[in-house]
Structure formats: structure tokens, C-alpha cells
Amino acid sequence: MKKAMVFSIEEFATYDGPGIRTTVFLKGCPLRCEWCHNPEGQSTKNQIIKSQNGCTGCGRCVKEARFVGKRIEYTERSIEVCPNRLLRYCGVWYTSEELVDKIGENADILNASGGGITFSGGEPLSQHEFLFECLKRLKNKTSRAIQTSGYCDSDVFKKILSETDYVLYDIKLVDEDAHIRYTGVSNKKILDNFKILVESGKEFVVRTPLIPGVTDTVENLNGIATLLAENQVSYIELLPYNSFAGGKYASVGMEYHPSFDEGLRPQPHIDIFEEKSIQVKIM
């Protein structure tokens, strides 16, 4: 039985697929998107995070921490010496059986709303063996969804799809060089797996985050619209940039220095999609 680390379980979520859902956030992600709003989900390690609210700046936790370059790694001792108890571990190990037993408790309520369970992250496909076990255990119990970048080998993606009912698929940038620059990886696997998703007949929705000056450009959105039209996809969800994303980085000892201008207002350019008969929803 596989084990994986979960950094959050959000109950009664309404933005992670149809109906009311329980969303499970798995740790670990191969991408390093400049705008990542879950930095605690990037590493597979059980990190110690620090709440910034209530910190008096006494420095006791820092004295007991380790430094990896400019990054602070808090220690068990850091937790112990904090007078305001602001540090905690961000991650819980689960076997697939333990997790499914826990998240399946509200299955009847979720099913009544047309909802179910969504696995997110991080990137859930980075722990694909564990994910596969969970999906199999949930079969015929509730709707099973994944929220993914699609970054994995095609055989892994096909295997996960075989036990998935619904997919929320992120397409950020169509230009490979831009994708490498802003996410740290090529988008070749992502675009190849998108074709597999389209051909699978599974129900899915494409989502694109609107990052000012990066993904919201006319060139990029036109490329995404063209990709969707070529694959007879007639609906997309656009996600406005989360301007509060940077506030979470300090809690895991990281610095947030995006190269794009956070002060710019993201442009959805809805007309680009409408010209290709693609319905747009801004989340």
C-alpha cells in the first residue's frame, strides 16, 4: 500500500469541479511557476511553516533554523522555542486506505450535490502510484477528479485517466520557451497529454491562470484559443491572478520575487475566445 504526504484537505469546496467537493492537496510538484500560490506544496518534504500573524520578531525560531542558501528551514527546536506557538508541520502521511476512509465520510453529502473528491496539489501526478490507489478505492463511491498541469509521462497519464471521472487541466503557456522561463519545465508533455485527454472522452475543463504580462497576452491567449478550437473544445475557465500569493512564501522560508509586474491588471481578452465560439467563464 502506497503512502503520500498531504498538506491540506479542504472540505465543501465549490471551485474544484462540479458540485460540492472535498479537495485533497498532495505535496510535491515538478513545476516552479513564478506565481505559484501554494509554495508549501512544491516540496515532497514535511516542511515546518510559520504563521506571520502574531510574530513579535524575537528571532528565537531563526536561531534554531538551518539555512540553505537564502532559504530558511525551521527545525523541531524552532517549534519548541517560539513563545507564540506560530510554527507547525505542514504535511501528514497517509496510506491510500487511511486517506480514502477519511475523505469518504461525507460521500453521501457530496454525491447529493453532484460533487465528489478532487485531488490537487502541488501536482497530484507527482505521486501517481498513491493517487491511482486512491482513485481505485473511490470507484463507484463518488465522483473522482484531478486538478493537474498534465506534466508526466503519457503512460502514467493514461493510467490515471482510466480511474478518473473528471479533469481540471491547466494550460498556462503555449510557447515552449516561455513555459520553460516561467515554470521551469517544457510544455511538451503537457500538450501531448492534452491530446490524450481530448481523445479519451473523459469530461474535463481547461483552466488558464491570468498572470499579468505573462499568460494574459494576446499572443498566448490566441494560441490557447487556437489549440482549443483545433480540438473542438468550446469552454474555458480563466483564473485571475491571486495578488496575495506572495504572502505565503515567508511562512515556508522562501522569498517571492516574480519577474512580472504584479501591479498590472490581468487582461482576459474574452473576444479572442468568443471569435472561435469558445465560451469563457472568469472564476
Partner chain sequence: MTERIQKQLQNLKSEEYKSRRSDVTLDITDDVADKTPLMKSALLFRANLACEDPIILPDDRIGFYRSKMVGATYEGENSINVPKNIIPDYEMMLTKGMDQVRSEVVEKANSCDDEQKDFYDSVCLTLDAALEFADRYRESAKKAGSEELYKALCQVPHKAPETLLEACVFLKFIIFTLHCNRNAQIPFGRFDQYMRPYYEHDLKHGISREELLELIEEFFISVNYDGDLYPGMQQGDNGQSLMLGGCDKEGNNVFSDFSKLCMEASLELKLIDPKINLRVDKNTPIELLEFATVMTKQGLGFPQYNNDDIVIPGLVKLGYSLEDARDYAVAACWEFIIPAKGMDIPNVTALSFPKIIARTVESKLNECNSFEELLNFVEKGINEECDKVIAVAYSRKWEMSPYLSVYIRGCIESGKDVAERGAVYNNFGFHGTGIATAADSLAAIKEVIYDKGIYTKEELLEALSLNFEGYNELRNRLLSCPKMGNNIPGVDGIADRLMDAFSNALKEKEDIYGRRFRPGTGSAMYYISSAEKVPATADGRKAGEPFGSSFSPSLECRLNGPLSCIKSFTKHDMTEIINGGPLTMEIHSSTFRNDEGIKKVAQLVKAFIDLGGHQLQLNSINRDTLLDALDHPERHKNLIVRVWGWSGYFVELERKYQEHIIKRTEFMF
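Keep in mind that what you see is a predicted model, and the values were worked out from it rather than measured. Residue numbers count along the first chain shown, from 1. If you superpose the two forms and keep the largest set of C-alpha atoms that fall within 1.5 Å, you have the rigid core. What changes on going to the form predicted in complex with its partner chain:
- Note on conformational change between the two forms: the chain splits into two rigid parts whose relative rotation, smaller against larger from C-alpha fits, is 24 degrees.
Moving on from the form predicted on its own, please list the structure of the form predicted in complex with its partner chain.
Partners and other molecules omitted; one chain follows.
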């Protein structure tokens, strides 16, 4: 049985698909979006998170830490000794059976509300074998959704899609160079998989993060609107950037330095979509 590391299970996720959903966040992501707000979701390594608030500076955690050059690496002992419980592993290992048992406990509530389970991340497809096992186990138990960047091989995508009921699909940038620049990878696979998604007939929603000066340009939104129109997609959800995105970096020992201007207001340009009869919802 496959194992995977989960960095969060959010009960009562209200924005990850229809109804009340439990969202499982899997660790590991092949993209490095500049605006990533879940830095602990990027690495497949199990980092230790240290909360900055309530720290009395007693130094116990540091005494138990290792140093790699200048960088500090907290240890399991650091977690144990902090009198204020400010450290924790951000990931927990699960087998697909354990995970499904755990999240399945609330299936009654989820189903009654027309909701279900959503797998998110990181990029859930980066652990597709584990994901596939989970989806199969959940079949006929509850609605199964994935929230994905769409970045994976087409065979993998098709296989996962066959066991998925609902897809939240991210389209960030239509221009390939810009995509490489801001996320670290080409968008070729993503656009290919989008076609597959449309053809599959599965229920899905397209989501675009509105990053000021990056994804919210007239050019990019025009491109996205055209792509949607070509594929007879008539609805999109826009997620305006807000400057909370960097909130968790420090606690995982990372720094947040986006190249775009965080202070700018994201521009939804609703008219671009409306011209093409695409309904917009700003989340």
C-alpha cells in the first residue's frame, strides 16, 4: 500500500468545491509559484514548523537543533522540549487506508450537504499512485474532488480522472515563457490536460489566481478567456491575491520575496470574460 505525507486535513472546507468538504493537503509540488501561500506544501520533506508567537526565547529548542552551515534544523527533541508547544512536524504519514478511514468518518455529514472530499496540496497529482488508491477506496462513499495545477503526464491525469467526480483546475498563465518564469515549469502539460478534462465530461471549475502584474494582465486574462470560450467553458473563479500569502514562510524557515509588487490591487477585468459570456465569480 502506498504512503503519502499530508500536511493538513481541513474539515469544513467551504471553498473547495460543492457542499461541505474535507480537504486533504498532500505534501510535494513540482511547481514553485512565486506567490505560493502554502510553502510547507512544496517540499516532500517533513519540515518542522515553528510558530513565532508566544515564544519566550528560552532557547530549549535551539539546544536540541542541528546546524547545517548557518541554517538551523530543529529536531524531534526540539518539539518535545518547547514549553509552549510552538514546534510541530508539518507532515504526517498516512497509508491510503488510514487516510480514507480517518476522513471517511464524517462522510455522513459531507454527503448530507452535497459535499465530499477534496484532495489538494502541494500538487496532489505528484503522489498520484497514493491519490489513486484513495480515490478508489472512496468510490461510492462520497464525492471525490481534486484541486490541481494539472501538471502531470497525460496518462496519469486520465487515470486519476477516471476515479474523480469533480475537478478544481488551476490555470495561471497562458504564455509559456511567463509560466516558466513565475512557476518554474512549462504550461504545456497543463494545457494538454485541460483538453482532456474538457473532453472527459467530468464536472469541473477553472480557477485563476489574480497576481498583480503577473496573471491579472489584460493579455493573460484575454488568453484564458479565449481558451475557455474555445472549450465552451462558461464559468471561472478568480482568486485575488492578497498580501497574506507570505504568512507561513517564516515558520518553515523560508523567505518570501516575490518579484511582483504585492501592494498593487489585483485587477479582475470582468469585462474580458463577460464579452465572451463567461460568468465570473470572485472568491
